[in-house]
Structures are given as structure tokens and as C-alpha cells.
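Starting off, we have a lone chain in the form predicted on its own, written out as C-alpha cells.
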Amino acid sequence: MQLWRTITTWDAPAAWNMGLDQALLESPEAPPTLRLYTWKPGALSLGYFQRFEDVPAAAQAPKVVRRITGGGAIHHQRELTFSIAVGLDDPLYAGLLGASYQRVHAVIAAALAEFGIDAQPRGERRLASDREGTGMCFHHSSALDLVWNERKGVGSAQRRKGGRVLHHGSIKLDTTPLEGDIASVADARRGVTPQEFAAVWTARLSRDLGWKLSASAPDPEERARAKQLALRFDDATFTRRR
């Protein structure tokens, strides 16, 4: 049974959620590290290789931070974020990259399952949220994405560096009105907290994955470099850049 190391950090600020996943990418003597976390207030990041002005959501947004991982732009309001941050000599990333998304978003599935959700794999099918021009990340779907009612209702996106991954990803309790007709958790079952569907994947993680987690929280290095890092995210010329 492999050792996890579980960080919960409910309503935290967007740019000291976004400096303590970088600082989590750049440990390389960390742990395998699951973090669950929700946004407060609720925030737009981009993509790592978004521009500002293609995401017309952005300017409603009353905040808005750029990520490290590619993908699209997400509301983070009425979800539950999770990263992960790893060694890619970890079984969960071995071979090939889309195997990785395919194991992760299994277990997402199988949690999915117990609030009446049929997720599956969106194969080559196109979906009802699929959009043009909103540069959204769940306007835009690809193979590996969950899906239900035809809609989109997980994204997730990989950050690969020294080594080591850094796996975000967004899971949908409800919508949001920057993105308006999406899957989410509440077309079978409202009201889901972020805390509840936290404890019943990690409780799939460690059945499906044979991970023993461990409760834990950041050490004060990795406190310290969060702390330094969210300065960047902070910074509108980083945010805004072209």
C-alpha cells in the first residue's frame, strides 16, 4: 500500500492556491501529495498559454489568475480542485501520457457513481457544451474528458518538470454563470459539498488505488515558497501577458 500525503485547504485565495501547487511541482523531496482545496472568493484562472483578451469571461471575473497547467479557463466556484503532485516514476503516470488521464479520471468516475452520475470517457462524440470562442475549459472537450447528459463535467490538464508532474483538475458540483449549461453533480444530486465528494473519492483512491492517505499539511518551506510564489500570481502583468 503506497503512502499519500492528503492537503485540504478550503477557501483559500487564488493566487496562494496557485503558488502552493507550484511549490508542491518544485519538491522534490516531498511525498506523493493529493490536495483538495476550493477558492475564496471564487476566481477564473487561464490556462497557462491563454491570452487574457481571448477569454471573454475574464472580464467579469472579479478575479482572475493565470495557472501553470495548459487547458482552458475555468470558474472555480461550486467545484472541488484537486492536484496532485508526484515523481513521474509513479504507476499512476507511467507509459503513456493519455494512460495517466484515463487511470486518474477512472477513479473520479467510479466516486461520480455513488451521486448517481454515469460518467464516461467523451470518445469522439460532440457535446452539447462545446463552444466556439469562449477559450472555457468546459466549451471545449476532448477524448479523455468525463462526461454526462452530454456535457462536460471534469477537466483536468498536466504540468511535467524536473521529473515531476503536477495534475490539476476541476470537478463540477453545480454550475456557475460564467459557464453557464455545463454537467455537474447537481443534475443528479444537489447540494453536494466540496468536503463530501472529497471523502468519498479519496475513500475510491484508496480502494481502487490501494493509497493509504495520510491527513496532513504543507511544511513551512513549502508555506514559505507558496507564499512568495503567490506574488507572481498576483501580478497583473503575469495575468495579463501576451
Given for the second form:
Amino acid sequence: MQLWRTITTWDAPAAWNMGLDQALLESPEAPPTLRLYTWKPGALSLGYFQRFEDVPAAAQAPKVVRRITGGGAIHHQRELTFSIAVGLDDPLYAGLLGASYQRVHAVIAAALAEFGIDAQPRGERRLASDREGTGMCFHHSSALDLVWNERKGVGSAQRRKGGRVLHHGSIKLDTTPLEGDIASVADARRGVTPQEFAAVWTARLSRDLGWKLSASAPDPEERARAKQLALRFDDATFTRRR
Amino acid sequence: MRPNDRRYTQTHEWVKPDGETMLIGITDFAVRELSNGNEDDLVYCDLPEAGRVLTAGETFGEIESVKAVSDLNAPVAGEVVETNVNIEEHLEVLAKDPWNAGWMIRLRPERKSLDGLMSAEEYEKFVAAGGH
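Show the same protein again, this time as the form predicted in complex with its partner chain rather than the form predicted on its own.
Now the full complex is given, and it begins with the chain already shown.
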């Protein structure tokens, strides 16, 4: 049975959220870590390479940060956000990139099923939630994305660095005006909280992947590094650098 | 067998001596891992300006595929004297020819030694064992 550390941080500010994820990625001695979190205020995050001007919703968001993972912009409200930080030699991430997405998404799909959602990889079809010109992650889909009701409901992206991976993801519990008509858990059940979904998902991770999860917190070094990195994520020159 | 006229890193870069300079790129394994076997999946690449001085192992650029951003690391220390700007606009070159047309930066190395880096044979074994 593989030991995993879980870190839960509810309603934290955007820059600190991104700082802690980077700190977890850059902690080579850290145990495999699953982080579950939410944002306050509900910020919009840009993909690492996105241009600020290419995301019209960024002008309406209460707070904007730039992630170190790629992909499109996400409005982090009414969702469970997760990050996984682990070595690339972990069985979850071994082999081709696509296979790692399939493994992670399979367990999310199993958790979604417990809420009455039949989530499937998109495959080759087009989605009703696909839209041009918004720069939003949930309006742009790829074959591995989890979809239901012809819409995308889970978005995730990876950063790989120094033999480790940071896998960011958003599991939508309900829609927000900035993202519009996308899939969410509310399609089957309204009012599911991030904490409720987290409990079901972590139980599935234990059952399906054989993880032994241990509730934990960032160590003092990771906290200090997160605080320091948060300064960069709070800096408009970094957020608007492209 | 991958080219044996160069050396390889564990993070899947290659470095090839070329006169007084060295060319640096990424391997076919790196490209395949990033692009999931689909060359259109590579979307962005940031490379450094000429004149930047790098230490061995330092990140000199970043590459993004549809599903992952990865660092590009310098196998050896030296000064960047040229960047293959063609790459940034034509990422498909990396999938078509990672060994020649897909070079990324030309470095004036601090030292000529490539000690500590893998030979083609060693890199083959490393990749066969999973590449991590």
C-alpha cells in the first residue's frame, strides 16, 4: 500500500494557493502529496503561456493569477481544486503523458459516478461547451478530458520539472457566470460541497489505487517557500507578463 | 539506436559538440512523452536570448504541449550564442527531426568536457527502464 500525504486548505488566497503548489513541486524529498483546496475570493487563473488579453473574462474576475501549469483559464469558484505533486517514477505517472491523465481521470470518474454523473473521456467528438475566443479551459476540450451531457466538467494540466510532476485539476461542482454552460456535479445533484466531493474521491483513491492517505499539512520549509513564491504570483508583472 | 555523436541527460536533453560550440536539443523520447504521439499537441516553446550565461542543469527554456509544461535544462555550462528561432514558430520540427533541424540553442561551453552525461547506449538503457 502506497503512502500519500493529503493537504487540505479551504478558502485560501489565489497567490498563496499557487505558491504552495509550486513549493510542493519543488520539494524533492516530500512524500507523494495530494492537495485539495478552494479559493477565496474565487479567482481566475491563466494558463502559464496564456496572454492576459486573450482571456476576456480576466477583466471581470475579482482576482487573476498565472498558474505554472499550461492550458486555458479557469474560474475557481464552485469547484474542488486539486494538485498532485509526486516523482515521475510514481506508477501513476509512469509511461506516456496521456496514460497518466487516463489513470487520474478514471478515479475522478468513479467518484463522479457516486454522485450520479456518467463521466467519460471526450474522445473524438465535439462538445456543446467548446467555444472560440474565450481562452477558458472549459471551453476548449481534448480527447482525454472528462465530459458528461456533451460538456466538459473536469479540467487538468501538468507541469513537469526536475523529475517531478505537479498535476493541477478542477472538478466543477456548479457553473459560474464567467464559465457559463459547462458540465458540473450540479447536473445530477445540487449543493455538493468541495468537502463532500473530496471525501468521496479520496475514498475511491484508497480503494482503486491502493493509496494509504494520511491527513497532513505543509512542513515549515514548504510554508515559508509558499509564502515567498506567493509574492511573485501576486505581482502583476508576472500575471500580465504575456 | 539514438545518435552516438552526442551525450544525453536524465531530463532528456542532448548536447552535441559542433566545432568550438555545442548544440543542445531534446530527444525523441521527450517529444513523444510531451506530445502524446501527436506533433500538433506541442503548442509553445520559450527559448533564451543570445548572451545568456547558463550553469549546468539550469533551466534555459520551457515547452508546453496540450497537457504539460516542461522545463528545458542545460546539460553543460556556457553562454548562449544562438537560438533556433524557427522552433518557436514551427514546433512540428521537434517531432520530425529532433536530432538535427530540432536543435534549440547553440552554446559556447565553459569547458569542453561532457563527463557525467550519458552515452547513447546508456541513454537507451535509461529510457528502456522508464526514463525517470
